[in-house]
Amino acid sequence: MEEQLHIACTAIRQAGQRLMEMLGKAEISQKGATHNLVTQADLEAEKIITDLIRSEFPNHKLLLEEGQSTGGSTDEHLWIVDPLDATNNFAHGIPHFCVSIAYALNGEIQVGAVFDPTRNELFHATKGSGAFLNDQPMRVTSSTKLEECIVGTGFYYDRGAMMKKTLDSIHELFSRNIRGIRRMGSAAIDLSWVACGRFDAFFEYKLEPWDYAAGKLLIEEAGGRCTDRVGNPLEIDSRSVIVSNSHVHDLIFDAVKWSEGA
């Protein structure tokens, strides 16, 4: 997977420049609602991106945020793509936004890139060969009580159902006295924070595979765990998100699980 690697860090980084150079720039639009949104900077990036990975796996197909996708879960080679994840943190000019590619293999996830361009952190790893930020070797925490965690967590953009179900897990977490919560805007990053340290465990209740699919095996490579909100195996089609230390993952799930609407 060298190769895969190379590219997705390659594309990555050249699209994190391209959303550096357009932050404070780029022509805002609305996908829907007043809270979804995508810039200009999204499709430019993902453009970069897809042109670098077509013209190097050219039979390989693509799960995009933006563009038209032209493979799903089952495909042999298969890219999946978010070239701006935290949009409405990047038009706000909040500077925690980041790209992400993760490369499948008849639908198990391979290599895994995150890149942080506000911080210039990198986050990547192979199945099997370890996870890594910047280079150096990285592990989930220690951490084996509720008391001990950081938790991070995301609302989807339905504000009905999920969003209540959402605001009554981090009421129940508090109430296990957990050390924190942090809503940050990428889950993305939050995935990858979990895999570095800085967060003990996330959740969400819908994500999409191009939101999770990297940050699911840079978890798994730094020692951590990953199922979905009924306790099933983080897989791509799998659209919610449950992710520890491993250690507290029971502790974690048995707060913040549901399986209505599953």
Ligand code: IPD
Contents of the next structure:
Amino acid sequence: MEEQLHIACTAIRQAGQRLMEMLGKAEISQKGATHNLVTQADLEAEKIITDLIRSEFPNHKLLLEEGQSTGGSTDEHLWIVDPLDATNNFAHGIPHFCVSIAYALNGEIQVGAVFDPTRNELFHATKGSGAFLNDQPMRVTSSTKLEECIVGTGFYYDRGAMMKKTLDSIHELFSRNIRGIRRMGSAAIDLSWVACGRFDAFFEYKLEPWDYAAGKLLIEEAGGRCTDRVGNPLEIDSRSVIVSNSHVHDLIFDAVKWSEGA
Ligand code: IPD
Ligand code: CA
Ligand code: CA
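Having seen the form predicted alone, I'd like the form predicted together with the named molecule now, please.
Time for the whole complex; same chain goes first.
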């Protein structure tokens, strides 16, 4: 997987550099609801990434947030790309966003890479070979009690039942005495931060594969555990995400699980 890892890391660094150049300058438009934005930077970063992947691996398929996807989880070779995770942060000048790329072989994620250009932090993992932050091995936390846990979460664009359930789950976690909740605005960084031990756990009830494909491998290779909201293993097509350092997984899962409509 060395070649795929090299291309993923090159692509996210180049795209991240372009995002930094465009921060505060990119044209912003809406993708539907007023809170679902796309900027010129999302599109330019995606082009940098897809041009590179297409030139190196012309037969591989792409699952893209912005452009026309050419494949899905059942394809032999699939690249899953979020060119700018946390567009809302970016559009508001909040320096917390990233680029995320995963490569999957026959539906199994083999390479995951996330680049946070504002901190110059590159997280990467290859299946079976561990997870790294700026080339240093990273591990999940060793906390075993909810009182020791910082838990990240996110709100999907839904403002109905899913929002209510998210707020109820936050309330439930506090009533079980967790140390704190964070809503940073970039699911891919949230997952990377579980992998490197800044968060103990994270949950969000609706994400897209490009938000979590890379982060899932980072967490698993760093010793953590990933499921969906009903407790099944996290797959490319799962959509809902509950992840942790593994030690507190059952405790977190019990507080935030959601089987309604699943
Ligand atoms: C969003 C971010 C956010 C999460 C949303 C995602 P985008 O991605 O990851 O943290 O709460 O559900 O859609 O749209 O900025 O790439
Ligand atoms: Ca995005
Ligand atoms: Ca995203």
